[in-house]
Structure formats: structure tokens, C-alpha cells
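Only one chain is included here, represented as C-alpha cells and corresponding to the form predicted on its own.
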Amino acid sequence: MVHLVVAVAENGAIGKDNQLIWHLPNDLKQFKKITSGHTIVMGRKTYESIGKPLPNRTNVIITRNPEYQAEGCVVVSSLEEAIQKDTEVYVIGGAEIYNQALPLTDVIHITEVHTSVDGDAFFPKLDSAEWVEVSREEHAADEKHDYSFDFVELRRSQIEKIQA
């Protein structure tokens, strides 16, 4: 099963200059609620953003340089390679492999971050007949949240599995 974990701003945007561009710490909670204990896979530049392997997690980086290396990290050269590191991983950056990871995702767990800002990389849109909300939980800006944001769990529409 391939999960998708992102939080994305209202016109999309995911990052700029490699870097998040807000700091939610619930949101940095619910992230390593969802992740902690499976594989996570990322590319390059999202773990090089990071840098360092995420503890309680088995860390899997794609990249196209067969001299890459990580300490602590498994390297791969391909999504397809990543994906076959464990029967349940959650892809989690950057936008170059969240397009890549869409057509193979069976759930999107998505921080939908209540503002629009300045970004380089983008979320892909999704087809809203592919996908069904089963789950949305609404946060408040306050004292340590600039933003109003929302988890929402998505899941792969029963009638787009069947005409696949």
C-alpha cells in the first residue's frame, strides 16, 4: 500500500528554495504520528532539505547518482525500486515523486494549510472522482499556528480501482 503524506497551501504550493514554508508544529506531530515505525521514501533534495535520516522510520531516498549515499538510509534509483522495500510505505517528498506516486497511491494523508504563498514546488491536482475525504480534522490558527489548516485522509475511489 503506497500513502502519500504532504501539506499543501491553498494554491498548491509545498515548498519553496527546498524548504517548508510554514511552521505548524501539530502538523510536524501528525507527521511523524503517521510515519513513525514504516518505511518512508523520499527524493534527494527532500532528504538533503531534512538532513538526517528520520528516527523510528526506515529512510529510502531516490536519486538518479549511483554514488549517492546516506548514512542510516536505503538509496534507490527508482520509485518502482522504493516501493518494493515494504508492503506499506508513505512517500513523502518532494513534488517530483509525489507526481511520480500519485498513479500508485491508495491513500493521501494531506495538511491542507489555509492560506496561499509564495512556493517552487507544487503539489499535483487530483482528480476529485478518483478519491474519496474519509476523514477531516480542523485546526485553528493560534499563538504557535500562523495558519488554519485541516488533516484529511483520502482514499482511492472502490470504482477507480475497478476500471484500472
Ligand SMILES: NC(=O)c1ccc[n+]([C@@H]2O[C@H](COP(=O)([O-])OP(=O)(O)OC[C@H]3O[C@@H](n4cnc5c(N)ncnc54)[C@H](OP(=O)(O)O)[C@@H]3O)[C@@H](O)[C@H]2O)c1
Contents of the next structure:
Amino acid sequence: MVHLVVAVAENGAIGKDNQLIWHLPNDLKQFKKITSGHTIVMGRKTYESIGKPLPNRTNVIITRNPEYQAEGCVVVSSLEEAIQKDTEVYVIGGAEIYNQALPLTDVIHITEVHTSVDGDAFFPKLDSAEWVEVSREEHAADEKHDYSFDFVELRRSQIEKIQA
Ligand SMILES: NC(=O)c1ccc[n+]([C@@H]2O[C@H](COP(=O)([O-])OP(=O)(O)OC[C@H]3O[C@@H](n4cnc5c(N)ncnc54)[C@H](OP(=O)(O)O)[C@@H]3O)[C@@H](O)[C@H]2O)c1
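Form predicted on its own done; form predicted in complex with the named molecule now:
So here's everything in the complex, that chain up top.
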């Protein structure tokens, strides 16, 4: 089972200069809630942007560099190898890894951030025929959150799976 966890602006932007483009504390809490106790899979650039292994999770880093090492993390050389590390994995980015993981993904935990921002990393546009929205939780902007945002869970349409 492959889960994908992402926060996306209305224009598809997810990051700039290898950083997140907003500070949304409740989204970070949601990310922690979804991924804690699980195996998370990320590209080398996202790992370096975070800068340390995330606690209470098995951290798997994908890189083409056979020499790469990161203390407290599992380093692999392909997405296929990464998703075989556990029966259930949570792919946490970035753009390159999301693009490759999307065809293999069963569930998307997406935070839709209600703004358009300047970015250099983008999430692919989803085909609405492929995904069914199973839940949506709306959050207004407030003093700690510059933008309103929705927590949305999408599951791959069963029709898609049968046709595949
Ligand atoms: N908004 C969100 O939810 C969210 C979440 C995560 C990240 N982000 C943002 O996304 C951006 C980073 O994304 P990105 O696309 O630049 O980088 P990335 O996907 O995090 O990492 C790319 C790196 O992964 C490795 N890689 C990719 N495909 C591979 C393959 N098939 N086999 C082996 N290694 C592979 C390569 O590492 P090597 O170069 O070492 O070979 C590549 O340079 C940042 O701005 C970050 O803040 C946003």
C-alpha cells in the first residue's frame, strides 16, 4: 500500500529553493499524525531540506549516489526499492519523487492550500477520473495560518484499478 502525503498550492507549487513555501503549523501536526509510526520515503533533496531523520518513523532516502549516507536513515537507489521496505509506505516528496510515485499510489493525503505562490517545485495535476475524494476537512486562515486550507483524502478509483 503506497500513500502519498503532500501540501499543494492552487497553482500546483509545493516548494521553492528546496524549502516549503508556507508555515502552516496545523498542517505540520497533520503530517505528523498521518506518518508517525510508519515508513516514510523521500528524495535526497527533501531529506536535506528537512536536515535530520524525522522521529518515530523509518526514514528512507532515495538517491542515485551509491556513496550517500545519512545517520539514522535507510538509503536506497530506486523508488521500487524504497516501497519494498514496508507493506505500507508514506511517500513525502519532493516533486521528482511524487511524479514517479503517483502511478503506484493508492491513497493521497493532500493539503490544498488556498493560495497561488511562486515556486520551483510542482505537484502533478491529478486526473479527477482516477481519484475519489473520501474526506475533506476545511480550515480557515487565522493568526497562525496565513492561508485557509483543506485536508483531503483521495483514494484511487476502483474502476481505474479494474481497468489497469
Ligand atoms: N509541499 C510539500 O508537501 C512538499 C513535500 C516535500 C518536499 N517539498 C518540496 O519539494 C522540493 C524538493 O523536490 P525535488 O523534486 O527538487 O527533489 P526530491 O524529489 O526531494 O529529490 C530529488 C532527488 O531524489 C533522487 N532521485 C529521484 N529519482 C530517483 C530515482 N528514480 N532513483 C534514484 N534516486 C532518485 C535524486 O537524488 P541524487 O541527486 O542524490 O541522486 C534526486 O536529485 C523542495 O522545495 C521541498 O521543500 C514539498
